[in-house]
Each structure stands twice: as structure tokens, then as C-alpha cells.
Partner chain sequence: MSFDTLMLAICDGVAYASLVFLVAVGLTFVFGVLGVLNIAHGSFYAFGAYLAVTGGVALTKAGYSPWLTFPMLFVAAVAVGAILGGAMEKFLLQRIYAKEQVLQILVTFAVFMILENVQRLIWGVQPYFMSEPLQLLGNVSVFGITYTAYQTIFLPVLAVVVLVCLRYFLRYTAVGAQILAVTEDREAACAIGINAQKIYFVTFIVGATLAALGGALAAPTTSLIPGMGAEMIVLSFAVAATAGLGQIEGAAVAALMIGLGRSLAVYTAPEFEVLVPYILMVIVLIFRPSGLFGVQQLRKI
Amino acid sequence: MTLRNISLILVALVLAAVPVFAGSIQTFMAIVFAKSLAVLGIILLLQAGQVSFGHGMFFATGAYTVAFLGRYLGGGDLVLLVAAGLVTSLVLGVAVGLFVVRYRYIFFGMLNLAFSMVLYSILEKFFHLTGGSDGVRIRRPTFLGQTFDRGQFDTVIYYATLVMALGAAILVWRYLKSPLGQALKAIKTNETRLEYIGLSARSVLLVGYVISAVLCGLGGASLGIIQGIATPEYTYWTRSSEFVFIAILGGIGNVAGALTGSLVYEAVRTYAAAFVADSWQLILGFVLLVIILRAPEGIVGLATSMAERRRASRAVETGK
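Could you give me the structure of that single chain in the form predicted together with its partner chain?
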């Protein structure tokens, strides 16, 4: 068993024990997991060198699917609702993806932004259907047919999001290791060569795009259930930029960046943002600039390079 597997199991065990030892932070952690799903989607696209400023649209799709289906069923089951969110975000992902994978870089980013702005104005304008900017309330669903009270449900949703976040991280990691994932990375390095070996760059990117859309959809569905509401703000540009910010903060080279970045970001936002509520976006912008210009690998990259440096210096010492 490698060191990586051991540390992964340790992390999973610690996280699984949270409701037992630190029940007060379980809702906070559930939000972190939900957001890390969406951030994972952004990191996936960044592997191909593409950045989307509009993935909030899939986040909102997941949340509104849960809201509408829950309203129609008068509650519904957690598994069913999340599965429905997965399906709708997949469908939208394919539809938008078929169009945007024809473009790269700034076109890719801005077209995604344009689509998310369109969804935002639809959600806000058609208020007889969507409740306008007030959004749609999401009632607490059952889980596998069982009804829970509030406190119990917090634990249920904690484990549900934990399983989804860790599962998604492992699956994305394996996807990136697979030939298809390697092809995705080749879009960043040299797309033309990719086509010369007989792979369609558009199909490769489309697969990556749809996966990232589904991840955002799952994140949105989860956050909607946790917060009990879906609002148009889920697809506003600030939300999409938050995901991009967290991805850069955590480190874009690694799936571990999604969870690390989300945890650090939510912790700072929850405990420190109250002091600087007016200038939150300002600080995020500055931090983003500093990371890009000084530490483009993010927190995870910083930690890895520090570990390597220590190892290197130790090797030098023993060499003496």
C-alpha cells in the first residue's frame, strides 16, 4: 500500500468521524464538500487549459432541479433528487458543451459566462415559475424512504456529500490518469498533435466538459438541499468566479486542490469575512493576483514543493 493510499484512508476516516466528535461543524463541512464538487469540475477543465466563468449555470441547474422536483413530489427522496440533478446537468452539459467545445481560452470562458447570464435572467424574469430573485424553497427530503428530523438529517447530508466528494475526487483522479484524461491534458499542450494521432480534440474536451457540468450539478443539488433554497444567485457570475478562485487557491494541478481550497476558502469566509464584508470581492481579487503572479500552483503545489525542498536539503545533509 502506498503512502498516498494510506493518507487518503486516514483523511477519509477523520472526515467520517466528524459528526461524532465535532457535530457542530458538520453543516459547515457539508457545504465545503458540496462546493468542492463544483471546484473539482473547474479543475478538470483547467487541466485542458480552459477556464469557465459560467459553471454556476450547472450549479443552478442542479439546485433548481431539486427544488422543482421536490415541490412536485411534496418532498421526495434525497437519492432521487440528487440523481435528477445529475441527469439535468448532464443534459444541459451536453447541449452547451456541443457549442462551446468549438472554442478555446477567452472565447470558451466568455461564452460560458454568457450562457450563465442568460440562465440567470431567465430564472429572475420568469418569476411566476421560478419565484424570481426570492428563489424556490427546498423542503427537507427523505433518505431511502426514511424521514429524519432536522438534526438527524444534518448528519445524513453530511455523509451523503462526503461520499460524493471523495468518490468524485477518486473518479476524476482515475479519469485524468486514463488515456482519455491524458488526451484532455494534451489539449493544453498541443491540440494539433492530438488530432494527428487520430483523436478528435472536440470530443475529448466534450467528455471533460460534460463531467465538469455533472460535478457542478451534483454540487448545486447538494448545496440546495443543505441550504433549503435555490436562488438565481447560484448562477450569477460571482458564484462561478468563486469556483474558479477556489480552484486556483487550492491548486489546479491536483484533485486534492478542490477539497483543500474549498476548506480554506469556506473557513476564511465564515470566520473572517464578517469583518470585511464590504471588501470581500476586493480581497479575493488581490489574493488571486498574488497567487497567479507568485504561486501559480496554489496551496497544494506550495505544500508539495516545500516537502520536496525539505527532502532535497535532507539529501544534501546526509550526503555530507
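Owing to the predicted nature of the structure, the values given are computational and were not obtained by experimental measurement. Positions refer to the first chain, counted from 1. So that the term is clear: the rigid core is the largest set of C-alpha atoms that superpose within 1.5 Å between two forms. What changes on going to the form predicted on its own:
Comparing the forms between the two forms on their rigid core, the Cα displacement of residue 284 reaches 2 Å or more.
Would you generate the structure of this protein in the form predicted on its own, following the form predicted together with its partner chain above?
Partners and other molecules have been left off, which leaves just the chain.
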């Protein structure tokens, strides 16, 4: 077993032990896991050199699916609600993706932004159905038919989001290593050569786009259940920009950047807001400036580079 695998297992064990030894932060960590799912979708698209400023629409789709279905079922079951959020975000991802994958770069980003703002307006204006800016309340669901009180359910949703976040990270990592994932990266470097070998760049990008939409939908469904509400703010442009911000902060070259960036972002936002009131955005701005100027590969990339330099230094010292 490699050192990397051992490290991953240790990280998973530490995270699994959080409700036992640090129960007070389990809701905070569940929010981190939920957002990391959406950021993972953004990182996936960035492999093809495409930036979306509208993936909040899939985030909101997952949350509102949970809200409406839960209201119809009188609460519903966690597994069913999350699965429904996955399906609706997949359907919307295919519908929007068939149109936007024909465009690249700024046009790709702006079209996604336009779609997300259309959805935002619909959610705001149809208040008799969507609750307008107040949103829709999400009742606490059961889990596999079992009912839990607030404290017990916080632990259930923590482990559910942890499993989804780690499982999604592994699946995306394997996808990016596959021939289809390599083709997705080729769109960024030389799309024409991809066409020469018989692969449709649009089809390759569409697959990546739909996967990213599903990841955002899962994140939105999870965060909606955690917070107990779905609001139009989930699809507002600031939410989509937040995902891009976190992806750059954590590092776009590694799937671990999604979880790392989400953890640092939420920690700075939570604790900076507690100490400097309304100025936490200023602190986040400085953090992002330092990352871009001093470590453009993000926090994970910086840590990887430091580890490689340390290994090289040791090799020189030992004469190997």
C-alpha cells in the first residue's frame, strides 16, 4: 500500500471520528462536504479550460427538488430525496448542456450565468409556488424509514455527506484518469487534435458538463437538508462565483482541492465573521490574492510542491 493511500485512509478515519470527539463542529463539516460536491463539479469543467458562473442553477435544482418532494411526501426519506435531486439536476444538465457545450471560454461562462439568472427570476417571481425570496422550508426527512431527533439527524446527515463527498472525489479522480477524462483535458490543450482522432469535443464536454451538474445538484440537495430551507439565493450569481473562488483557493489540479478549499473557505468565513463582523469578505479577498500571487496551483498544489522539494532535498543529502 502506497503512502498516499495510507494518508487517505487516515484522513477518512479522522473525519469519521469527528461526531464522536468533536460533535460541535459536525454541522459545520457537513456544510463543507456539501459545498465540496459542487466545487468538485467546477474543478471537473476547469480541466477542459471552461469556467461556469452559473452552476448555482443545478445547486438550486437539487435543493428545490428536495423541498417540493419533501413537502409532497410530508418529509420523505433522505435517500429518496437525494436521489430525486440527482435525477432532476441530471435532466437539467443534459438540457442546458446540449446548448452551452457549443460555446467556449467567456461565452460558455456567460451563457451558464444567463441560465442561472433566469432560474433565479422564476424562483423569485412565482412566490405563490416557490415562496419567493423567503424560499421553501424543508422538513427533516427520515433515513431508511427511521425517524431521528435534531441531534441524531445531524450525525446522520454528517455521515451521509461525508460518504457522498469522498465517494464523489474518488469517482471523479478515476474518471479523470480514464480515456474519457483525458479527452476532457485535451479540450483545453488542443481541441482540434481531439477531432482528428475521431472524438467529438462537444460530446466529451457534454459528459463532463452533466457530471458537474449532478455533483452540484447533490451538493444543493445536501445543503438544503442541512439548513432546512431552499432559497433563490442558491442560484444567484454570487453562489456560482463562490464555487469558482473555492476551486481556485483549494487548487484546480487535484480533486482534493474541492474539500480543502471548502474547508478553508468556510473556516475563514465563519471565524472571521465572528471577530471582524462584516469584513470577512475582505479577509477572503486577501487570502485569494495571496494564493493567486504566491501559489497559483492552490493550497493542495502548494502542499504537493513543498513535499516534492523536501523529498528532492533529502535525496541530495543522502546522495541518491
